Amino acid sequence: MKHLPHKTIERLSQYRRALLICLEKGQTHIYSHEIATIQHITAVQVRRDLMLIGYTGTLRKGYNVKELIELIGEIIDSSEGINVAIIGMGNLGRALINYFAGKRSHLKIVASFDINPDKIGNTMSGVPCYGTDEMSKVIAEKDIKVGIMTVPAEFASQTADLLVKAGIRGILNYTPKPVNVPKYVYLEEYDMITSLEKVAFYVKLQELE
């Protein structure tokens, strides 16, 4: 599992979030043209991915779907769970925080990070925020890996630096700056206007049409 293409990855979660979903509507069975249709691919496509994770259906029956929950949650989450930090406690940061909460054990969201003073020592949804200066002890004391960073553009590679100097293993960027690590540490970085340009170039299209 360790050489699974990072799409692959990518789509196994959002399986997993789509069969959840059907989980809690009583469905027992899926088809891979069904999974497909719910994530906008092909059934080839997911057929191949699960394929990859030596999951097959039934010509009758389909697939399983709590085997295969159950099997995606094996190959992408940590048995012991993962600790999360937010670094930037703004709009963003808050509305993460509220968004995860009860959403996966294995992933916690343990703390969170601001230079307000204001914010800090402030509780939300049970994440407790402390000083940017605390970083490398709480993150310590926490046994913390994943940074989410949703600072302003002009911090990011400050805050960056203090994450990796405090041994996160792995940061999902928010900022619209990149930003260097150490290959040792994996980085994920989600630029929303990018996002939406691709939306509006997509519509654009459709309008020539």
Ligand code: ATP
Contents of the next structure:
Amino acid sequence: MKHLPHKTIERLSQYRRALLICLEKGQTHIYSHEIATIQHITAVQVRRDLMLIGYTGTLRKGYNVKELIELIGEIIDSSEGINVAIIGMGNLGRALINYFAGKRSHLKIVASFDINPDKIGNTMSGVPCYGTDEMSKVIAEKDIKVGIMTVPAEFASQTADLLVKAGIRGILNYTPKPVNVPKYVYLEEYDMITSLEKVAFYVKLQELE
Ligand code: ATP
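Cool, the form predicted alone is there; where's the form predicted together with the ligand?
So here's everything in the complex, that chain up top.
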């Protein structure tokens, strides 16, 4: 499992979301080319990813939707679930808490942190907000493994350092500022501005054609 490419892990999560919708509609089997169409990729890519996790469908019926959802879950979810914290309860942090509330049982936002005294002590969608001075204590007590950073860019590195010191194992950095973390902490950086500028660039190119 350690050797699964990062992109495969990303796609497995996307396949599962698509498969859950199929299951809801009562579909029991699905072909690789159907998954490929939903995800805008090739059927060869889908088959390659699923072969990497040791799953093969039948030629006649394709993949069993329920079995595949369960197998992907066994591979990407941790059996006892993962507790998550949000650092920075501004507009983005609050939006993420509300978005995730009750959505994914194996990924649970259990705490948030801020420096603003007006926010500390509040609860949003059942998630309490603590001061950053309590980070180490709360992260240990609540067994929080992942931190989502939604602080202003200028506080990105100090927040990452605090999280590492507090024993966090993975960070999703939503700020536009890249951070450094030790090798044993998995870091994913998602800069919305870059993504939006990229989309806008391709729109501009189309308009120039
Ligand atoms: P709001 O108007 O509610 O503050 P915002 O989205 O404009 O929202 P930002 O200035 O982007 O807020 O800051 C995001 C959040 O990060 C705020 O709640 C702010 O108090 C908090 N914050 C700022 N610095 C830190 C820090 N060093 N550690 C933790 N939280 C911080």
